[in-house]
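Presented below, as structure tokens, is a lone chain in the form predicted alone.
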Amino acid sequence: MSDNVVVEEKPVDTVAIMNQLPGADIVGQSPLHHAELDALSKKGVRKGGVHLRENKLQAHLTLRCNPNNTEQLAAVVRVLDVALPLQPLTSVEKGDVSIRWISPDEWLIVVPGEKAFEVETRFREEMEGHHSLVNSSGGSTILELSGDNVVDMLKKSTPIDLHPKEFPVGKVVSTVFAKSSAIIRRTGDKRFELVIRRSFADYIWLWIQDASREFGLVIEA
């Protein structure tokens, strides 16, 4: 009679985690890279009471976890030197990190394109648990909105109240945008960013050309 044998299995990460930076023989393209804006922004107006550029080819992570798990909170902390903002609609920036609080276990954690991969792989190193990260980084873009009207064009847009005191610096909202859909963080007094997805980037693009038609829109590069 011979003895029974328990073998334990160590988990296996199967996680695949992939390089989506093009070669040096492919040209990354924005979401509103047929709109070139980049040649409207030298030869468009330069006065106007609405300014617009397109913060492009940023990486975009979702991050699901445990605000209570001080651990998993301790590993985004290595990962990208900056603590999650645990505070509902909020956002924290340090660097070219951003980090926007989406629901009470989400967050979009915006870093340069070329360091996704980097990240990605920190975190699988790092953060143990029940967990999850999304690189969804070629499905949205970032459109930065600012300008002494900014907030008259924004009105027409979104139904948020926009005023200071409900809306200051740093707040973060996910809303409804032009029968889209946007997630809008306030940068400053007269400064917005809106992260949008592909899909709707160039019907966004095309309302905010009309929204802003009264007061002017200025495109920079």
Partner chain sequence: MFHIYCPHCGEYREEEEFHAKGQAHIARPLDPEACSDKEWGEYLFFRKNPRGLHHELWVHAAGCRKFFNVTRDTQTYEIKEVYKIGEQPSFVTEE
The other form holds:
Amino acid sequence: MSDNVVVEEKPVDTVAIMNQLPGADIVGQSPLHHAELDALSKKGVRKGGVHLRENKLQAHLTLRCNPNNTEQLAAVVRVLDVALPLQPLTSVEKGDVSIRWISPDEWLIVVPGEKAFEVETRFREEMEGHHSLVNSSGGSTILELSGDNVVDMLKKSTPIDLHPKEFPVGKVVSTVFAKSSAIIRRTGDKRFELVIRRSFADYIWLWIQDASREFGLVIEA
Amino acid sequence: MTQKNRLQSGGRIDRSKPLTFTYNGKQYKGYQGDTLASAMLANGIDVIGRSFKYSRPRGIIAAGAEEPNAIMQLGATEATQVPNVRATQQELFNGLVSGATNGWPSVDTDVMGVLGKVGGNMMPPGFYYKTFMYPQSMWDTYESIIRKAAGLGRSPLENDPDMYDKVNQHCDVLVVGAGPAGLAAALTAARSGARVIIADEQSEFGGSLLSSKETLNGAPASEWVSFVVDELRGYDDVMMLPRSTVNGYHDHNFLTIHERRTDHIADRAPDGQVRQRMHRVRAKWVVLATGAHERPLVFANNDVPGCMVANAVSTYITRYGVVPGNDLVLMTTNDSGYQAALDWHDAGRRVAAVVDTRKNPSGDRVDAARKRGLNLITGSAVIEVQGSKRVSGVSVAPISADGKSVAGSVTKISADTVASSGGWSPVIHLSCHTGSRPVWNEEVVGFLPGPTVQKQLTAGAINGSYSTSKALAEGQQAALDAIAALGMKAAEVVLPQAVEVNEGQPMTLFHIPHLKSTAKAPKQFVDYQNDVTAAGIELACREGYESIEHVKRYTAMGFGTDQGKLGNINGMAVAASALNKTIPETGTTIFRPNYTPVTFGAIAGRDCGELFDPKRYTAMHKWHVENGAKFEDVGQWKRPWYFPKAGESMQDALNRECKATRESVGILDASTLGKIDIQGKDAREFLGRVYTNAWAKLAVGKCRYGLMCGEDGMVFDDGVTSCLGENHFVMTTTSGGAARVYEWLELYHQTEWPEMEVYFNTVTDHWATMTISGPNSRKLLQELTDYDVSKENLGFMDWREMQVAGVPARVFRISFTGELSFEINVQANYGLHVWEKLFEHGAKYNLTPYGTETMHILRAEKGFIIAGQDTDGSVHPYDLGMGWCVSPNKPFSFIGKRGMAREDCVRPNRKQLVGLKTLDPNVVLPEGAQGVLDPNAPIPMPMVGHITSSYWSANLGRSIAMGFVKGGLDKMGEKVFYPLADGRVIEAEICSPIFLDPKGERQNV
Amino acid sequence: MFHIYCPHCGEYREEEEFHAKGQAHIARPLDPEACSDKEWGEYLFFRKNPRGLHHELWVHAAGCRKFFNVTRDTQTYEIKEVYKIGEQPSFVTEE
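I would like to compare: after the form predicted alone, may I see the structure of the form predicted in complex with the partner chain?
Full assembly next; the chain just shown is listed first.
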């Protein structure tokens, strides 16, 4: 398309997107809101083998598209300024955008919470062909786990092999976590990130507290 | 109390650390490094329990996992009771409290002993089958006696205070057993850079080297063990697990290791430590270096306390500094057995005789015995033991060269200990767990691991390679094989030099003959724990049991907690002889997991209490709790069931909730409904294929109810799907069916119709969903939105995007109550905010929260089904009277269409869902009640269908029910009778299931 | 506990991540209406139960959620191969 031609808008009602965020006066409650992690971070222990922080109220967008469609791949770069990770079980991160490979035709994109609608709108403008972009921000949250014993704790929780040879930094897996599930990504030598479902968040929070007991659990704000 | 059998020096115990323990209420002393068994033997405790069936006094026989008798009850408090712990594996700690397991009421005055005395005739094999089968009416009586008298140990009556957990592990090489073979394997693999786990059930690594006096490189073997252990400790990728039993070997090299982390320290795990841990290991290669167990011989009265396995005698002397008696008679078929007599003699106690079943034994150990001047009696056997609570003497007689008969006169020798050795049985258990059948080896006189598809290697005594030098070499080779298969480069390991011992040929002998026939001779035990005798096995064979698997089950041989580790080979030999077959012809039973018993705590791990099963919560859960909701489990969801006010019964609360909703407005948290976002140009066509009704014309902004069937035509889920955009829909499913429906859609898309352009994404957790229902629901909603929610602007089965309480929302005008209803969906992070705002404005309308029970009643008043309650996988839409929801004329043969046209689905008189009104309006039929047309028909009465839903309807002032009746849709007004278990017969009339507002006027406002 | 190679994720995962979905290569008849009751019944209900090689449909339920096929020996539980939907097995039993 040329720059000086105004392109006809696509039919607006092919897919429905909406800005799901209210005004700033209404504060969202993350799935672990009730756990009062901020308060715990102030009065809890300062030393321990496992550290936990909820990276809450981010925008979680699930992209489905064709990895063989170069037009679509280019559209992603235009919107996010970073290319989709096409290798299975890999992730990319650039600035405030991170993308996790979930399936051969599925990626989880995380951007700051307030950017969800903007990204959705940009995708609608940029991406052609069969695809879908679904906002799932309310349905999940991110737990950042770190510390000397983070692997020991995770080994109680998931059957995935976390040895650095098998699970290098940047690797991402969707797997079982205790009796629930999680998307686990290694973000550092002793640092991991879990994307967990909202309804299971309390169970996983209880599980992590329990599994960390012998190492000490430090809550970070 | 003195330790009368303790040596002044020697062994791996620490005499500077005395420990006190309790056995059957009495205090004793032992040392750090003892097992409970070695400490008991040191203190001269002979009887440690009564046998299972005959109630004979029993003593410690062995020194390891193979021990059949010394299974103890442990625990200083009620909460820390642990049954069936082998004293031979329990390390002693200060304050350990133990008791005999199976004496009822006590070891000394055992009521079953009376039965046992005459038990020879009273309890032959098959006794339980034969006796307690009939009369059946007596079973309750038998059972109470058997349950009390039988069984081993008791479980605690209080909750276990300790923590158990599970850890997932991965490695290149898992080495099972840390004897010479295992250590050589682990060292080789570790040096080559492999990720190694080495596990051993004992407290220290070293295996047989711990209880032998042999040397490696001219130094005590324990020095080499320390050297290897120290080196292994230095590798990051080596995990060393002492006190850890590899219990199960499962498919694809998955193994479980039961690690006892604090059982050796105290009664309870100190400082909140994990008491036991189950390692779930996925190993690329497994090296089994599990060693061998010595076989005792089978001879008359071989269970009298004081009878032991020869190697155990050596182990107690060498490792624990305990000589378990004063006067020893050793009986052996082989050279290795001699070591017990040598060690006994060297410990300064009397060896009364060494009885060798071979005529002309020769070998280094035989020479050593001769050199010490021991009384060597060859070509003979101990044919009988005297004594009851302890051996007092033995009868020795010459035997024939084939070992089948007594061939001379009997000599009596006084002794208090009889050690016997019939050779060794490789510990092949783990290799059998995945179904590999062991193979008999004539040279080894034992079964060896059979062919396997697992990535499994074996080394050392498990292969019948009993010398230390062979074990070391095989261990190293196994590791080299694994390293090569892994494509890694092997590192060099120089093995230590072991001293070779010359051994003579062993004699193949299992069952020692007696002057009398086996049936008439005193009992000759094969399986101690289950009291299986040679006579019992012969009887089983005589009664026609030819398969060893049947003999096992008939006699219970190998069924104990020891799994017949000592007795199985002997038992097979006895059976083979009775059947006139060879052992390989007779075959073997197979070993199954677990190798030794595992505690329930270790099996459960952390999946108990609050963590037993995930509890799923909605965004409004906190409000429900604060407002007194009672909860119901729907799948893993915790859903409010009802909201009782102070003093209200459940029925009171339901009546109030139902009336408030129909009269003003109620609110339900519907967030748990499954929600699937569907996009793509073929989304609409896809819906048409998976739902029974038509979707081609559903306009943007509209909602429609759909039924989902399997290919068999039977309903399996339902819900409302809304058209969000021309190529965009959101499907709702039942709360419990969400995951199944999602997988169902993917199954068809991926395997049948991959050409269709459609994507499915689950958004169940993303949206918080609250339904306001009732005549005032519109007024309430209008107060919270600028959008015009009038009938004209937001009609029935429409949805619109709007702001509700300042939060962007999708509002669906759909109804499951038959009232004017609005289902408000907002991003879940804002769910509680909107919910609370609704209550701020709802007070003046008496906004009433209701739970699943009121939802069920309100929908039943309208005759709406609940998939899974009113359907059970055997009903199609027409059975439900929902033919209106099937569009047979759709161009594509939708899922379920062909199925519901099968002959059986279109026959008359199928069970059909109808409404049922009891004659007495105050009687509520129980759900599940079966209907009959003639209550006076003879039993069994022909049944015509059951009640699926039944409630008290406060709005109608009477009971209502839905249920199946054969041909029910054509039987309106007819009677059905429900005979109940309590004798009542409830009469009901068939009616339409729509009890309220049949024209739907209440929701079309 | 099987160890199953997911052909989409490209690595082995524990069995608990997967669901078994029965015999593979059962295609839905293209024209169901043309099937007799017997034919439809066979499509619906009749499955092989071989001793030996069996082609099975599995889904990586907790992982990428993709369906794929497995050739498994029902006696030894060895998995001989995994292959994607639309592909044919290379291990087959002579019939």
